[in-house]
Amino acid sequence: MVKANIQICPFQQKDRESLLRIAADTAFFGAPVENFMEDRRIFLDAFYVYYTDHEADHCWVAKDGEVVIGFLTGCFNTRLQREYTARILEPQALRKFISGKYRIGSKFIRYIIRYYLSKLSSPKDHLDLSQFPAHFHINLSEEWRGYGIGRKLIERFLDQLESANICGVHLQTTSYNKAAKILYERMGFTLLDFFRSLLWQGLVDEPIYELIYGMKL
């Protein structure tokens, strides 16, 4: 049961720092991003500021009083998000990298090598974005997992999608996130595709598969 004082609220810019902190603190299967890169700013600039800065109206936070303890970052149009990331965010991150504004170490270098090897070895993306145009990311602070907060965040976003007449939503997780898989399947998400990932080799002692789930609305 969710604790009585937990509220699911629309994201506001005052929540941005807390949301990004939780995103970085949980990026490695619930553990900090520093497990695979030295400077969390790289991860946040490349993967999260799009949502907080460009689709803030589609993001939600879970709060214990005034403290942000979890979040859902949502996107209504994945195609536009991918285009903006490739055209704006990735070049911005690259310029910061070249100018020395990020702290680069061996962890990050190994991660980038695995990242591109994984992309090269992954099968063609068959996800039909006309059927599942929206997507989301969700994370909770470690001490707040297991209270049903993730389900409530997702339910709020699904309500928002339905009100906007969005026809479908998808998400991506991994075979290592076993609790998340159970939650998504119980909520009615269907496994659309899966493939072996090289991204976490040497960091996790089991084969990891990327899983893509979807739901028609």
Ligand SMILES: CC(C)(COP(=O)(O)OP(=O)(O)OC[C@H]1O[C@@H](n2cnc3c(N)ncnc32)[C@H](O)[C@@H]1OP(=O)(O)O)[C@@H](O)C(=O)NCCC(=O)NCCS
The other form holds:
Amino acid sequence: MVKANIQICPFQQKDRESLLRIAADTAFFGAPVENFMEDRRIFLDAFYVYYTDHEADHCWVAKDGEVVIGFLTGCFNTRLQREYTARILEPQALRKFISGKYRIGSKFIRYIIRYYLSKLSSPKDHLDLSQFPAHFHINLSEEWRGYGIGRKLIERFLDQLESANICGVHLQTTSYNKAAKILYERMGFTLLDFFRSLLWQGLVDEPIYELIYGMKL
Ligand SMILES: CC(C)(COP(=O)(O)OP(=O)(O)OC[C@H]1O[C@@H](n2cnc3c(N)ncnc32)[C@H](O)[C@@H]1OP(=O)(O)O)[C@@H](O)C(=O)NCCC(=O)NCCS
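Alternate state requested, the form predicted in complex with this ligand (shown: the form predicted on its own):
After this comes the whole thing, all chains and molecules, with the earlier chain placed first.
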């Protein structure tokens, strides 16, 4: 059931701050990013600003009246996004880091060590980007989960991809994102690949697997 007054709307720059706030508030399996780093700007600069600033036309927000309560950040071409992130965004974030613009604490240091260790130790995924070029991230404020809003956001993005003749879409989640997993499977996404993740070791009391789902359009 969708709550009657919820609208799914194209993202506009005036929604940017709310979208980024929700992204940070939900980054740790639906809970705040401060569970694993002290300064949320690092997370947003490295992982989210790309979508709001470079693929704004592929982002959607769910609104209760004028209030943004959730979002889907979409990307049509994952190869371009990965290149841009590695070439521009990560060095930019590194420069801010070196010049002391971020607040660095022990949580962040532990996170970044796990991040690079898991990058080194994870097997290379078998995702074929020519088959599944698009991807997305989706998050809702806690009090709005379970009302069918996530499904509506994804349906809107899938329609947009189909209209643009994009041949496939993928997403990455984890075995710990229980509701997300159910949602993707019910919507017809297929599990393409999975592997054990070390990224959340010590923060979550069960082994975590990274899951990559895809859908041909
Ligand atoms: C994952 C998320 C986007 C799903 O959006 P949502 O609006 O809560 O999900 P919906 O209400 O649209 O549910 C869609 C389907 O999943 C099922 N579902 C959703 N949450 C569920 C839960 N906690 N347990 C069991 N089933 C669940 C619903 O029954 C529904 O199935 P149906 O349409 O066949 O009846 C949202 O819960 C969320 O933001 N969670 C926290 C952050 C997160 O995990 N983001 C995803 C990162 S990959």
